[in-house]
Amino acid sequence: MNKSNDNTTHDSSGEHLLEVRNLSTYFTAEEGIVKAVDNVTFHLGYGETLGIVGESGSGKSVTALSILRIIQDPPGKIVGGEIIFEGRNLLNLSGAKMRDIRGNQIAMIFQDPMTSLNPVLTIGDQMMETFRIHGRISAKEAHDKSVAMLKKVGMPLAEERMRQYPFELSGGMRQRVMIAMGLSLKPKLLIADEPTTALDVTIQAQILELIREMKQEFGSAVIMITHDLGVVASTCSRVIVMYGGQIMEEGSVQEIFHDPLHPYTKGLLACLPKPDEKRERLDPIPGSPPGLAELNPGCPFEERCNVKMEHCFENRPALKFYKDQRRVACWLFDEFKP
């Protein structure tokens, strides 16, 4: 792991809340080394909402878990890179310091609240624990703060919900509990990992609107991880497209949706129904995502790409800037072809 002195590692620009530099997180499996996140670099500004999209297995969630340093070791391990949060490299912090940052400064909403919430503890016990771990307050103060937070996220009958267990709540209510817990301590960064999965369309819209409202109230930056491009279009200002544990493209929402560069990004957008077009069938990307222990040395998308060239299999394209702040990893846009 690339380590530097925590006291001297700083964000040189001062403009970024978070800078992820050359992050690599690997897992040991029977089939070999799985490069779940491979040399990933990006930044997040204060108060910004960044979308990370891609199919299942592209490395989105592992990137988030790496930022929080909650990768299970073994089998997983962060093998290289830096995670700079407000000038400090999180990979250099002690376990105690990192625990203080989790929830207090960086919070995460997990995609399945039924498995994220403890089934044998009441909602109140779990809400209050968040306040009591990070602050020396009485049980009554923790209770009152918890009820107030549940009310803030639109939870009906908040006092009654405090006495209930997760299985007694609907999926939308459980997700509101997760949002309330995540935002209880007003974190500077909120990571939302598929926050609308398994919710119906009406509840999805309510949850996304709630995250927007809470972000504005608390001034938090948000990383929105999803496979749903519609969610990104309605919530984010900038987008990262991941595939095979790597970043394929990065740009503003407008750039990605109206002028996609990478063949993979174009493939994702072609899968979306368009209200102004009448089509009997959508155009799915052929094939399936590769096993991350079996990637070729070149572009991970090569096998499914409809514009691949001979050198795409053997030579991995670098993620380079293209037209101002856009980045793309594709030989179609690299003047230095091998």
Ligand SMILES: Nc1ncnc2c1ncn2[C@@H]1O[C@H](COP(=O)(O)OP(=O)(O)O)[C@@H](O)[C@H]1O
The other form holds:
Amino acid sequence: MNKSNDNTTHDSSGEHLLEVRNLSTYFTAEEGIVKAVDNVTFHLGYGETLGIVGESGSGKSVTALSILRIIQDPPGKIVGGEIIFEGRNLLNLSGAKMRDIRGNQIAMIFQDPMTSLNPVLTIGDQMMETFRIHGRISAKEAHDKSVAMLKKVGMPLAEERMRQYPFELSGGMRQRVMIAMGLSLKPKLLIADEPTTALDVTIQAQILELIREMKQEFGSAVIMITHDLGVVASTCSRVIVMYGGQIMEEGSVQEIFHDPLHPYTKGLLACLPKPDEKRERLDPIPGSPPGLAELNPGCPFEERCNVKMEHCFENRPALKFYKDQRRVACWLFDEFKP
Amino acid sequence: MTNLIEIKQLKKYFPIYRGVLLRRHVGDVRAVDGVDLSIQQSSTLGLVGESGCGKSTLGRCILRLIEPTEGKIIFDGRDITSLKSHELRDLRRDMQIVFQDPQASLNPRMAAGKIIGEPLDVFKLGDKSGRHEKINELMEMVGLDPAMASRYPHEFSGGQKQRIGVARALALNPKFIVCDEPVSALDVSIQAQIVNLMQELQEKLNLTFLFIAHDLSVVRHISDWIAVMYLGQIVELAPTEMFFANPSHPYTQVLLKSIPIPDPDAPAEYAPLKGDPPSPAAPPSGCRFHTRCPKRFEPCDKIPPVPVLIENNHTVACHLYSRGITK
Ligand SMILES: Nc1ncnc2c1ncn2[C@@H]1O[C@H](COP(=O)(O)OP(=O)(O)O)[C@@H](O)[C@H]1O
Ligand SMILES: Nc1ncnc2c1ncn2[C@@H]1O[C@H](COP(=O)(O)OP(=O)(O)O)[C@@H](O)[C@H]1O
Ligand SMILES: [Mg+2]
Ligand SMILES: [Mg+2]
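Right, the form predicted alone is done; let's see the coordinates for the form predicted together with the ligand.
Now the full complex is given, and it begins with the chain already shown.
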């Protein structure tokens, strides 16, 4: 997606589309309490594309599932915070109102569309269902709308696909169906959780292009969750970097890639192979991501950090504004060192 | 430089049968369909292409883990295409494989040390203390603490599991390793660790790699040569620098453009390839890429292109470069 056609606007009241404030979602596991999302705060403007990056287990998906309130309880629970969507706190809505939000206002697509499509229903049944739930329209109308939407997402032989089952489609085609279903209701927000991770780069390019087109057409805001820094750089205007269930850094895509502040962000960028410099060895981040049940009280990245200081283990740095929209959680940038 | 591996016109067809009572052979999945390749001693050949194009099948054929349908495999100067199973046993010591999914390729009920040492047991190499020493040595070589030998796979992180997989592959001092997407399932910070490990081991032990991956930036970093595969065939082959300086097959060019570059200032080039790859059970006529090719012209749907040398060492199978064909 091209950053330049990011149609970020604020609505008349000057509010953001989405504000996540101090969100915490925990899981009860054998090892103890897993703080999958721990005091996470961010916002999203109307029509904006925000990237959430981080290694596996950093809390990206749980953040997304929390926004939609589809955390499995037990073992999971949203234990604190607010999720303000167009001025309303989603955490206070009734189940019925929340279903309406999920159907009409916020759409989500997942890494593996197979898990969110019903294997025993045809593509047509599932597409038509989305239209019919949300308005009294005839089967014929729902059918025609579904075919039109499938054509719009570039599905070859759309009429024929309506009669097929999910397993008869390739991964790329299944993801198109998910996007068609998600976007058929012109949602204000699309959450895409690793939408292209399971796909080949050629198909990934098609899907990213499709999301870009749809975004332009419907003006939806997008939260693009990915571990692929290439996808972030080519699709997002603002980026949040997560690690250990917490936000490490936030900035514009330019700032994150050209002037990263947090040692974790720096490490992530440094370990990518660079085409134009012939290096003998890559610069990996040592160690591996921590288990979230056994985090130290301080910075979650402390164990792997190459510039850690003595107090980093015991004291967690707050996510503080560095300048403008720039936030970072690291003692290097905090004048009030403990 | 001498070639450790030479493959000539290799084919692997998987037969498709229909019917329960009367099983009829109705066709073939042409997973590998006429591949010529060689891999120089102590070098790395990177093999890229969309999923299903036959990369893993090619790797497994070379190792003789599956029987090729046709063609020749020459390993270290010796034709191994039709070795009998007892002759293959010795070959297993020289050729090994590391898989993509470290989780699935390690027996969850076996301790790490046992997994790594299993090949030694199978080949009855050394006595008990000798094996124990070798396991320790292997663990240290791949950056694992030998004290962890008694732990089970689930107690290791993804990167550590892949290190166990690498140690197991090294146990018999092989000459050649097929690395089948060894870093694809790992986080980027861990990918870099494993890529570095593979390179260090290659230098130290004089190994030759067939490195299969779909991430071209990793392949570029680790490979001396790069081969691009499409529907069972190699469409372009060149030394790495030449390959990136002058990518020539239209498929290679689209593949390179499809990769999002981790730099927000990189020009956004969007001309995504249309559609999915066709089925290898019914490959298109002529050039197999012609159904998706942005540069297709007159002969492409009729005549299969043969690989031609477009510069020293750089081979391309495309009519744009075919002799005697005019655009
Ligand atoms: N259903 C669950 N039960 C227990 N722990 C979970 C569950 N879902 C997620 N987690 C834990 O929450 C953490 C964050 O997971 P997730 O948000 O899926 O990470 P990401 O999407 O960044 O890879 C992980 O440590 C994971 O183990
Ligand atoms: N054992 C098998 N039986 C039948 N078809 C197979 C078998 N193994 C692979 N194939 C088919 O051969 C083709 C190539 O597969 P593979 O070598 O795994 O591709 P890649 O590794 O490039 O993704 C695919 O169409 C696949 O479905
Ligand atoms: Mg996730
Ligand atoms: Mg494979």
